[in-house]
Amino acid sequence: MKPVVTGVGVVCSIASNVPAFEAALREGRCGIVQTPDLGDGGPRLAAPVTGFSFEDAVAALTTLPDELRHNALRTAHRSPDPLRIDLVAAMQAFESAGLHCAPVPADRIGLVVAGHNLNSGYVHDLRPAYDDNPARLPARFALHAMDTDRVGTLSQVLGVRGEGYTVGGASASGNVGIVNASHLLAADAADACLVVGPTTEMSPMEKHGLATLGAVAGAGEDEPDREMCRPFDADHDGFVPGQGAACLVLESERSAKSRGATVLAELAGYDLKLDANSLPDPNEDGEATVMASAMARAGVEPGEVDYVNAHATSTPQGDDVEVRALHRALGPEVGRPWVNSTKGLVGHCMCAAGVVEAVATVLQMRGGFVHPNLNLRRPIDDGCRFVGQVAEPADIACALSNSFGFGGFNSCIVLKRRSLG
């Protein structure tokens, strides 16, 4: 039996929660502002999370129970805000699914963080203070500095005693994660698992390396900030980086039968494959593969695909190899699906982009409707039904949900809507 979705929890640019999310998908709310200009040659523009209060996001979740909430207080008062945004995301999806009132044996439970890389700026930015003083080094820096305080720390709050690690796989971390789920529920190690796409937290040094690579988007002055990221449009020259966190909780239709759980959609099928190439550059072959074997593995056929939640960074190349990808992939279907890129409202939200994007991909099968591609004025292709600038009405019954990765990741979902009856 396919695994399903019971849980989805999202903080980001543009919203703090479920709710406030679809309602911006629904609205083409875009949250990718200018930042200052450092002098060190790194992006000028992003989409980060502004106005979060920890306490204020936790203390929403009222149908919690007070002890998880006041467990999420004192254990996370001192932690970076990047892992606090995850705790929330993460609390918001395990009430979604209900695991507070109908729970899951805590030692069958897993926790996957789907990302690496993730604590660069925390180290950044105590480094002056460091080096002039090494006492005031804050006593749980060690801790903090590991990708593994996110799963320590939401372990702890949530009381997940089954099996637990970080994945990476670039920015198709988020995918790898659900992939990974996905085997542990299939290998029957558990019955739930939540699947958390972590907040990065980049230091300057990445953020600079990113745009000598030529990945990111500049800082017009002529235009709004928020047009300077065109997913699938001619204009496009590169990725806004986003802020932000999501998780999805995966679930074994048994236990979510056994639970009387609401069962968001099913993860039909999947596929996750290299391309034994450690540069940035994209690979059709890739792509297009992993697109007809995840459709093969969900039984589907490309006349059966709805709506396509596309990578599409905004960066020129990758956009043009995807939707090649696309039109090898779905054939003479291609043009059947809506196809939309959430990052152009939300920035890319690096290793958390597909589990992001996943959870907008759940919003708007359940919702019936295709969020807008903002800024798409001048489509690159007229071969694809990309959305415009407005949302649409949309009966999605099955979607894909493309991340792909610097050194070759390529990995597709396929997700179906549906309902335990």
Given for the second form:
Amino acid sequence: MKPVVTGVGVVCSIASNVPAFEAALREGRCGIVQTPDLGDGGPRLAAPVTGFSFEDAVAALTTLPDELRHNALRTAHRSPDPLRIDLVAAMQAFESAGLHCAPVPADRIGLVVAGHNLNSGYVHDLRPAYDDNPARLPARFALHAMDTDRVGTLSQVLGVRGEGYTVGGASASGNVGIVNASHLLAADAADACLVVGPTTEMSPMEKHGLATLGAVAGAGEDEPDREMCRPFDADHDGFVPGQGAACLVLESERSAKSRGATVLAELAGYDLKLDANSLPDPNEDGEATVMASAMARAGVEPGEVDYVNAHATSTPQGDDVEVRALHRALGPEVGRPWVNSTKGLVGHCMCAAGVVEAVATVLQMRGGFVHPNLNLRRPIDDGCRFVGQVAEPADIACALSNSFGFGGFNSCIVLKRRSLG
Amino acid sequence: MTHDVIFETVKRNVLAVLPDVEPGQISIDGKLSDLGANSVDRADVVTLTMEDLGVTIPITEFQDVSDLRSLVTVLEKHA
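Output the structure of the form predicted in complex with its partner chain; the preceding block shows the form predicted alone.
So here's everything in the complex, that chain up top.
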């Protein structure tokens, strides 16, 4: 049996919870703003989470037991905000899956945090204190500097005692986590698994490095245009870093049925393959292969795909290669499915992107719409059915969501709509 | 620096690290563990207090600390 999605959560630049995210996607709200000039030629645009209050976000989860919410406040009291954002997204998904009221045994719940190099910004920010006097480092520094702090803290708050770890695949990490969770369910190592797309807090050095590779929009410019994130547009010029976290609860159908959980979608198929390539350049063969084999595993023909949530970061090379791969994978049906890129609204949430976009896909599927490609004016291809600058009503029974990463990571997941039950 | 100033600094940092604790619960003869502090919370209180007092004390000097009074005594020696 295929795994099903029973819970979703998200915190990003345009929304602090799932209903707000759906509304923001429909409106085509954009979270991209100018950022202060560090004078290092790095990115001058970002889509940050603003106005986040951990205490308020936890308090808003009113159906979760008081004890769990109190435990969250207590456990993450000293944690950096990126971890707290992850925790809130995971608590939202836990709540939406009803795991607090119709639980799965604690040792049958897995936890996959889908990312790596998550805390470079945190480490960077503490460097001056360390240089001044090493004793000024917080006692928790060694813990907070580790990616696995996300696993430990989330598991403590949510009482998860099954299999858990971080997994990574650069910008494809989110999908890598989803694939890993489906392996856990298929191997019967868990009945349910939380997949967390974690907030990726890059240091200025890493952002500068991405600018050096030519991957970032508006790097080093005095007044970069907020509309510079324009996936699939002829004027695309690089991605905009986004801040955010998302969580999916994937569950075996048997477990979901026995708990009476609402099934939001089915993970009908996936594929994850390497290009045997250490470089940042995307590969048409690799991308087309994973799309085709994900559809084959899902038992879906190209003519049945209604929507593609593209990886489309807004880099010229990445967008061009993905369009060619879509043509290859979908053949004569390439003009059938709607295609959009959530990164045009929330920026590139790095390791979290795949999970943020899986949540966006589930919401559009259930909400009967496709969100706009906000800044798309001159499409690079007239074969694909790109959504324009406003949302469109759409009947989505089957969707693909692509994620690709530097170092030859290619991934595609297939989500199918399911009736309530 | 007086014993009282150091104790007040410790107290402020205990409240910062342990959100559930009320000021009235913190007494000089009490233990941090009785207030719900785990080992990392205790280390947090120590590092925050050292920073506030502008002192650096090798972590080994705290190994015999058993309660707030003995913690304040170690800090006082260096302040």
